[in-house]
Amino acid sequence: MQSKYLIKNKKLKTEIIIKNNYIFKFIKNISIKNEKVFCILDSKININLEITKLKNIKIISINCGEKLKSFDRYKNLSEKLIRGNVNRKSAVIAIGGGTLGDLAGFVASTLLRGLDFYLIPTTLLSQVDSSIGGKNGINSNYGKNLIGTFYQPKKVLIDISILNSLPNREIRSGYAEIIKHALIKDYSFFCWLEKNTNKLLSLNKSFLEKAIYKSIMIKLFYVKKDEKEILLNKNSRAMLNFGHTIGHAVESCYNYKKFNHGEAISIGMITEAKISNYLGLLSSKELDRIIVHFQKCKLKIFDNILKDKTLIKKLIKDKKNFLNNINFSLIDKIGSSIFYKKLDKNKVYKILQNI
């Protein structure tokens, strides 16, 4: 296994780096081309000192959780860049996880109609997903993510080293996302998690960074082909939402309190698995087989607001759905995924009766 990768899109102009202990030179390499650096960061992050002596670094330390993607927190990170002189030759880093980059992307790509833009995601689930694409936004009342633009950083740095301080529930999160990138896509990735889910979750070094890898280049694959989401066929950036139907719904309505971003995904996951099932598309021997592994990695499978009518009423908002339909990326085998629009609210609310 290489101690680094480096993934260069062209077509995205976006650089990936997978490299561990290499936060301060990146910073740095970023601050000699830039007449001013902003680093957004995670208040909860113990940045480098050294960073901090640079001369064109200001850094904006931010209490970080789903919160965060609000009109009053973009509006007040903008105003702070604007206070602190942002100008078009500077540059706005996000160090944290998927939502600190969610915000910080949003405002990069808004303030002065563009900055050039670099991440430096903390969380497992950020360096595997959220980072990757170019996706960021905030979220309204009505539901996740519905208000954002499609904005590619320039860089992203993937540092493995940085998780080492991540708590076992958050390195959980960020492997539900690497299991999804298996099942829509990747047959024999799954079958390579079965077998190695503990030297994965236990930081392994060589296994976490082909898991990543892996990862990375799946997601890849969807957004160089349908960056902003157009297409409705198996290349779909859609493709990607496996999970995220019933998951970003199950945040909602609860608030994004009760389960992080990871636990809500892996119950979207096993409940669109059923429901891969219960339209005929997914077998039965491969949806136990899809329960069997979450359960081995102790992933949340089920809540009851499943069955309660106000997950129909935030499943209805879903920025998929177009002609009255709530529209799901399901799967019709492990590693293999499609498009589904055939279903109306009541007969999705049957559905989750009946599985």
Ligand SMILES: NC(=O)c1ccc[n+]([C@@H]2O[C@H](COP(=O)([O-])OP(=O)(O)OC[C@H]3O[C@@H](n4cnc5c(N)ncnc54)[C@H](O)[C@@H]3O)[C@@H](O)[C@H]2O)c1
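Numbering follows the first chain given and starts at 1. Think of the rigid core as the biggest set of C-alphas that the two forms share within 1.5 Å after superposition. Given the structure is predicted, the values throughout are model-derived calculations rather than measurements. Compared with the form predicted in complex with this ligand:
- Annotation: Cα of residue 340 displaced by at least 2 Å between the two forms, core superposition.
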Given for the second form:
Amino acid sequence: MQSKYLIKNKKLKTEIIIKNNYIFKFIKNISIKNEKVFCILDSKININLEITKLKNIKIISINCGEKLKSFDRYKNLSEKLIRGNVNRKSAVIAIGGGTLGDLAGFVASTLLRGLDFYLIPTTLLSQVDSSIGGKNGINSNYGKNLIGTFYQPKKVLIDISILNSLPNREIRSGYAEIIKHALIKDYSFFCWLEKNTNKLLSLNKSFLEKAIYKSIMIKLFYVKKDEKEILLNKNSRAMLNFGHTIGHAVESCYNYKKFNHGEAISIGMITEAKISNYLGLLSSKELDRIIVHFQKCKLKIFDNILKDKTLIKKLIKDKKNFLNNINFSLIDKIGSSIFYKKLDKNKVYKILQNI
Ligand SMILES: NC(=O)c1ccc[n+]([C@@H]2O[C@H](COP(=O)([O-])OP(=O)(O)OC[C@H]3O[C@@H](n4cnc5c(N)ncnc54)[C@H](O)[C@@H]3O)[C@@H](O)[C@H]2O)c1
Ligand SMILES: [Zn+2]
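Could you switch over to the form predicted in complex with this ligand, since the one displayed so far is the form predicted alone?
Then the entire complex follows, led off by the chain already shown.
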């Protein structure tokens, strides 16, 4: 079967394949080229039994969720691979959502100073976002994703047939990152999303593959220009953080229990769009249009914690922020983002009381 989309990037040395019902073949090809292959698998995924019969494959099944991204689980997984006689000719394949990909990528990049790494993202969120761009990592008590590396996977396979078992709540969570990509970079993509929301949320194959492809291309635009997030302009990878300054703080206030990532960043995007509007950057008409779309998709737009002082404390701990300033990537139009706006924490608190 032909790939629906094949994206090769020489600079990043990575390849992204969007292809349906291709998981077995993909893993088999890797098993032929490597001495030993460790498949780190989300325990909620039922994989083809044929895969377990490939002779050099070791499957490690784990329960996933934000708690996976910890020092303990990093140690545990690394030492499992060491006990399994991992060597430089071994490869790691992560088959799971963003939490598993972030942990497995960190393990693959540090174990024996770097092993060949492959990703098969199994949530919509990981297909459109976390599997792209080579960031991985774990959380610390002081904040999210504070420990990690940049390490590009050799190949990423996006197979939407794996999404059939994904709960609706998780589909919407991934859809939130798709909207984020449209909001920061592509007005016509946002209009297309508005028109096709129902088809996308009910997993219509060709529409969904197109949305995933468009999303990946927007993310890659920033990653190619600014892999290590050092630019200080409109092309900075930091643009992808729209909604995340507030979103990460909301997630953290509830200890990652009340909201999943997409829900928290939905609240974050609407709040940061309101901040953009409050600062005179985004028109009220466009703000309303964004809110209407979020409501139509049943995405979260508000939580009481936004008015609470604990949120400000969490914001200060974000790795993007220094002293009492909080950095935001905001939008000035639908489809156009602007580089970090530094706001004093007292001003942010005041704005949050007024929006
Ligand atoms: N590295 C990056 O660039 C990047 C970018 C965005 C997000 N992230 C990270 O990604 C994480 C969120 O990822 P996520 O939303 O995929 O979360 P997740 O990995 O926790 O998956 C969500 C839930 O879906 C289950 N699941 C996964 N695939 C399934 C399937 N096919 N069928 C049924 N259930 C399935 C998981 O077990 C879990 O319960 C966060 O930690 C976030 O920080 C990283
Ligand atoms: Zn995100």
